[in-house]
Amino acid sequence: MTKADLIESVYVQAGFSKKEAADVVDLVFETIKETLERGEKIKISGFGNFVVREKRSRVGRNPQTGREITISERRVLTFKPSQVLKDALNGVDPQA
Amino acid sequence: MARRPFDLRTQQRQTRQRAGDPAVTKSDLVASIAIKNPEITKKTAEGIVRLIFERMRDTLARGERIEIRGFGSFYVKSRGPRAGRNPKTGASVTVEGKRVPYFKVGKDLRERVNGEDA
């Protein structure tokens, strides 16, 4: 599945033009990206949480040469799936 | 249920929650979308956000991969059954295999989160 499939779903269900559907899907993802860029966490109930984590610098190794290198501190994005999503993948009835 | 054993990650999470950790929820997201695009009512925005994540959830439930360019990709991995232990009694039990969702951040978002100007 790609963004085009999501746009198609919005087009079919929301009564928008193709262009409007594409714009709104882009807006949803862009808004999420802006939030994460500010370092804030996003919680989508029924799907999962996107969390920005601070990683301290550490010493790593180039696996090819074996040489030690310093990996600089950085902010990374992690996704924690919700129980609802995990259950859906394992055929667990949400009503149960 | 008995008290859970000490877990650093749980404790850190609780500390962040006590500190009033700002989290943006689905309804905050809906509100921002309605503000940014005045043509869309809050109600419509809510329906669209719900539709997007429901479609994504159904896609992953079928075991299919999702790729949102500039954002990232979601995919499902299968984990085989393994021998586990009941942490309370120490009795060994078989943990069934299961399917687990994963997210890999896309290049643009990875760089933006890390403050690199893309």
Contents of the next structure:
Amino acid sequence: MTKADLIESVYVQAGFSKKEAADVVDLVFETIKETLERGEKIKISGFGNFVVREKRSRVGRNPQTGREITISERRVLTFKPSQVLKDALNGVDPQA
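For comparison with the form predicted in complex with the partner chain, would you give the structure of this protein in the form predicted on its own?
Shown next is a single chain and nothing more.
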């Protein structure tokens, strides 16, 4: 699914105009991006958690040459799906 597909889905299901749907999707993505840039966690109930983790610098190897290289420290984004999403993906009935 692409961003355009999301906009189309909001347009069809929510009854917004195409422009309003695009604005809503853009606003949601921008809010998520700004929150993650600040290093804050995002928890979407029934969907999952987005967490920014700090990774320390470490020694790695160039797979082509085998030479050691230093991998710089960086921030990485991780996603952990909720149990509700996991169950939906695996066809588990929530009532069972």
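Positions refer to the first chain, counted from 1. Everything numeric in this text was worked out from a predicted model, so none of it was measured. For clarity, a rigid core is taken as the largest C-alpha set superposing within 1.5 Å between two forms.
- Once both forms are fitted on their rigid core, the CA atom of V76 lies less than 2 Å apart between the two forms.
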